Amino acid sequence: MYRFTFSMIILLLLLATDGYCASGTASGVSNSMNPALSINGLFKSQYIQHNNSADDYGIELQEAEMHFTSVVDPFWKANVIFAVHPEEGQAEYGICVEEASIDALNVPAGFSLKLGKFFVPFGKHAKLHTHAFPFIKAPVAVESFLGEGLSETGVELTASLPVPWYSDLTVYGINGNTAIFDNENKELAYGAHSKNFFDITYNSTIEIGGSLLSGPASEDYYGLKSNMSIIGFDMTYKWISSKRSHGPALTISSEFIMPDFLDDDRTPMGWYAFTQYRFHHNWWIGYTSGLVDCDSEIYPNAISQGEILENKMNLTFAPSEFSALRAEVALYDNQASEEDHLCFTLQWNFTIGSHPAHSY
């Protein structure tokens, strides 16, 4: 595994460097044909109180991500993302394809089309890459009901709706290969996401969204074999000072997630809400609270058993858009067993290359 991962990284870097291809005169291939490349690295060090697992201590590579993007021809734009991360419970690293998709260009009537492997557009958090998380780990509600990374292969169609405000409606069909779905079931999973933006003032906006995801549930993940529908609602408020560059800024976001299983009367639910405030040119402070309420008999996933309440606070120093150093303290309170876990984490995030802008 080490040799394979190392070989893949070296090969991808060689393909992206100017030295790999000579000029157009010497090789007949122009360097302008190379895709835009960015690499992101995430390192963390953490300590968990009352936990003796060796995996929860020390310094480790949380994730390394390589992002390639380029216009293919006048009709398509390609996007490929590889991620390297530690294998669970092992000292080795694995490599996976997080995204490999093409977007249609110049689609008429305000439509956009995506084909390939991509993060499913459910709510606000599930479609984020790890380095874009507002906190070091995903909220327990997102992790419990949607798994760790909802990247699927399928087709996605988005339409801009003819309403007085900015509104998009996205519908998609996917294979259903991630952990939350029954891989042996050949039925496709499908879903939809509605996104609506409203201007509140000159320098503040609010986004309101709704999500639906339906497909065959995994018995290994949820503890039962059934068709499921997951409903979500999200809302995000953003304000930024218009008086000076990198001045005060505020983000408040919340999301509610509720799975519904066919012929089952249990009603699990989860939510989170967070706020981030930039109080100085390069300094952010954030706080989040969330809850997941699950029946321990139906959910074998350890973090999902019972009622888990989480509270996190972090302080981030971001000297530029290409690096950030974050210190975070998190408290996970199991309401059923009265077991608390206090976690202290340091994280360093860096990016090199022409990384595309994150979603709003």
Second form
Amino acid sequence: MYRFTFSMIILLLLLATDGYCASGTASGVSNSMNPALSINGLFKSQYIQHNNSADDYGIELQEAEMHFTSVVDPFWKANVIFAVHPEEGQAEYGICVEEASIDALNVPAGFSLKLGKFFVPFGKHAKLHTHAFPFIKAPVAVESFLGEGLSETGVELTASLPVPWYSDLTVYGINGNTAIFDNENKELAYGAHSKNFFDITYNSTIEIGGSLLSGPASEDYYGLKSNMSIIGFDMTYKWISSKRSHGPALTISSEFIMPDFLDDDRTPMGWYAFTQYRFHHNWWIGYTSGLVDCDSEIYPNAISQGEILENKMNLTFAPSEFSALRAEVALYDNQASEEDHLCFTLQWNFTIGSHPAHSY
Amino acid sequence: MSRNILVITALMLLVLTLPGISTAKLKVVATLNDLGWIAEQVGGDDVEVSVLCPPHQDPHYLPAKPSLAKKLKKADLLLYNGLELEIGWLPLLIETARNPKIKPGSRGELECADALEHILDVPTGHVDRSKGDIHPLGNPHFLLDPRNGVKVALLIAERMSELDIDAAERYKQRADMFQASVEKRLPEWEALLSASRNCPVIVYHQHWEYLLNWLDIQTIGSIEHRPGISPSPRHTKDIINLGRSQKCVYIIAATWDNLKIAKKASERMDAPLIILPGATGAMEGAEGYLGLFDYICKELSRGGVDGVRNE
Ligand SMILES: [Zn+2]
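Having seen the form predicted alone, could you give me the form predicted in complex with its partner chain?
In what comes next, the whole complex appears, and the chain from above leads the way.
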């Protein structure tokens, strides 16, 4: 009896110490399950010259992004991104949830499933984080038709297609009350994206994508059609020298975006094309040209009525993967209002913590 | 009607099991050519090996091309170096591949650094990125010590045996054979470099620490003093002065390093620059893991003794 009690005490003690070990500290507070965290700060200093109004200048925080990622349990992995932006025309900052989604861990080979709020896979540019943009602002075509960062709540299913090249097909359903659709409507918007990669040589690839997004049309648009669809095509050529680390690299990319064809007078469409070249270890040079032609009464995000042409050129110095400095000249030319402006911008950004690699 | 359903179900089952029947071989994908070569020695006819990073490319910066993810889609076993060498591209490729067999933590993925007993250059004290943005867990280039190659081969054999029990005996045998062939050559390589023992040398990137540690050659500094960050002109000047004062015997660089800076340092220091293959097959004549050390030891012995420049 005495021995039994003794061994029970020993056993209890062992269990108790084991419990303490598992929780990491005596207080039961542990860091071991914290998500991987990264923060990116993006700043810009700008001088804008208008042809028919006073010049503007300023320095501001363009965006601060906080990224958390971790495995939730044996079934899900989570990704959360908060972004802080200055509010348009105000001295205050607004915070938005750019992403809060979970990916299923136990799906059959070749599939992936995402639930929550995420960047909608439309074309190439809409999915980029602001600090990964090739130019300081998104192309006018992307901004007019897809808004500033198309992040919505819904479900996304991707399948790898059994073809000789790399091909993914993504289908998704998202809430329809987004900025680009009817924000009163409760109906769903849905879409699909096909992404295809071909290796041309060992060092160069071509990506060809097609996107479709359809949802309840906004009120102004409603008189014409109850549903609005947007289609897009994108093509990207990449070449990276494999012989030298940080050797020369070239990207040429273009995207074409076209909402529903309405009638002869109103043929909304937009495109951009850019090229970026790494000419020296940490130095990149870039040039882009783009156009949007649309009606701001119908497209709530449209930058202005009529046709806008943009031309931008920049020089980027990225001393490491975690910081970059960029100087850019951008010329926006509004054909309808004969208003144009020239922007000189300096942008700098840093990333701390563990930021997941951006897609190829 | 029900017969049709039965026939269709049977056909579908057949189609589903076909890949299982036709591919009896274990599909192995290795991140590095060295690992791929070792896996072929250990796996022999029981495996089918493909490699993600070609030998002439710096493994720190492989572009994560989707065609590489496609190689991973059908893999039964992924072999990677580890110690965050592949951190910039492998997680993305694994995610893009959507292959549950090789997802982190599964039996189908093997971090080969697990075979090591001793990791070099493990940062001590406070660690942050002011010291560079790669090598935070210590120096990952351990495959440049052939004795580590043997340890990795034995570990690979163990894992292959777990995944393919029927061939377990053969994996073990082949790994033992590999061990014997490396151990037979070790004295030969060491003898070739015996004259260079304790000689001071400078490296471009800290890629050669395990190699030089094995051969008892002393590294006095690196031109790229913070891993992954281009050397500043000031540091280059300092390292040249250091090389001169310590009578640096030669400078070692990999084919993918910034050879312009390395050549400049070599001229100013009046020490020959030896360009070496950073991986199996990275240069002509360095084919195979054993061939890699044949090449490296021969070049080092020439460079060290008669000061031949290899450009
Ligand atoms: Zn390294």
